[in-house]
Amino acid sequence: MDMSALLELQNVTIRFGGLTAVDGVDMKIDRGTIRALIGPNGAGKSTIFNIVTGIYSPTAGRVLFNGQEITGLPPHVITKKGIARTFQNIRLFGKMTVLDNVKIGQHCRSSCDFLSAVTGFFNPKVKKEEKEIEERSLEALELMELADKRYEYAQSLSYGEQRRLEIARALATKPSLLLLDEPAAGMNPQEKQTLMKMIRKIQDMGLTIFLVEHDMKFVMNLSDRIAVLDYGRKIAAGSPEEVQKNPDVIAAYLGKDVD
């Protein structure tokens, strides 16, 4: 176990029937560092995604974080430990607020139960954790720069600040660990540039990042390391510079053999 990565996943396997969609995979994610997973698709990527954020139980292999073992925890559990994601496709509630789309994403750090809720207009405990909620909310739409539209229906939102919602929500988990699946997706130069940006921000806020993205000049401009999927298996790690000179990596984007 090291206790310097964040995130560590030794071996980790994956079977659905007879397709082996992980297989071995071995990676470490050190603490307040941007790490990218890339490769082409269905190389597997989305599913480490699901298998860290417990979505999928691995056939074979143990996911630690901060040191404790959480292969197989339901996603709650995991979520309330420090780990938040978002999607490749967009999972917002389009026919409510922006804000309340943000909020949601306090529910497991509410104490407050049921009946608390149904009776918080005369509970003072209450009415001190809504105010904290909506406060966090609005600092984590103040950092994606979407608190001018707090009260705005998120359907509403261009598809680029649909994206910048997901990351707010995901925020106000109060995570640890970030996970973003394909954010740049969709977006055009000057949104992934304002993206881009973000994401050093929520880094420099002591947030380690974990991005799974096809744009590849994103990646490289972003990441301080990369991991690289092939078919379930991992064919490189290294730095961006390491990466990009790599034969199998270059044999794996471009389908064939290298000199």
Given for the second form:
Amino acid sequence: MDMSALLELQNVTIRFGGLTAVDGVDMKIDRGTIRALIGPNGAGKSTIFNIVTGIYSPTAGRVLFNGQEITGLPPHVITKKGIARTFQNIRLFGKMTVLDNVKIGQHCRSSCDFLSAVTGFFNPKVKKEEKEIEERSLEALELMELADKRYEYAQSLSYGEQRRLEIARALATKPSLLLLDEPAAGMNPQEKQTLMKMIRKIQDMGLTIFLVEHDMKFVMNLSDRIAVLDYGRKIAAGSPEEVQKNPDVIAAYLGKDVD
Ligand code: ADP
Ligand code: MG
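Having looked at the form predicted alone, could you now put up the form predicted together with ligand ADP?
Complete assembly follows, chain above in first position.
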């Protein structure tokens, strides 16, 4: 077993009816690195994220995290093991505060059940947990430079800030692997620049990052290695330089409508 790989996909395949959305994909992501997954729309990128985070169970193949099989485990268990993600589309509660949006992402991490929630007001253990959730949330907001907006409504943030808020929510669960699904989509160049800086900062803290993104400049600048998906198959992998001049990759992109 290769212990340097934090996440490993072995022959991962998923079929939806007649469609093979992910087809025999192998991948190894080393600790502390930034890995990008690129490919035309519909290639299966988000589906791979859904498999890694337990939303879908693959039809075949295995997912290993820290050398341990996690294939088909439920999402909350996978979160507890240290995998967090953001989604392609913003999923925030607009009329809740920035801070509460982050806190809500951690419920699967606390041992708080219904009874202790009801009796929690008097329970020192629950109070302690609540305090820890608050601290982790503030730390994550600080990292994404949103701490001073913590009492504002999420909907009052700019678009770029809302996307960063989602990353903060993921970070507050204290992951070792962070999955980002098109984090720069819809951002202006300045927002992208800020986001890039923050992703590097997250990497410097020791996290491993698995990134799906269409913006090639963003991907090429940030990634240590890149895997390319087309019709569910991995058609190329390597350093940004290698992938950029790979003829299969160029062909896959030329034939299709991408941003
Ligand atoms: P990408 O993120 O690369 O744009 P997706 O992973 O979202 O692509 O989708 C890959 C393919 O799988 C698409 O053809 C999509 O329609 C299909 N797909 C994804 N999820 C489902 C599902 N739950 N049921 C049926 N088809 C799905
Ligand atoms: Mg997608």
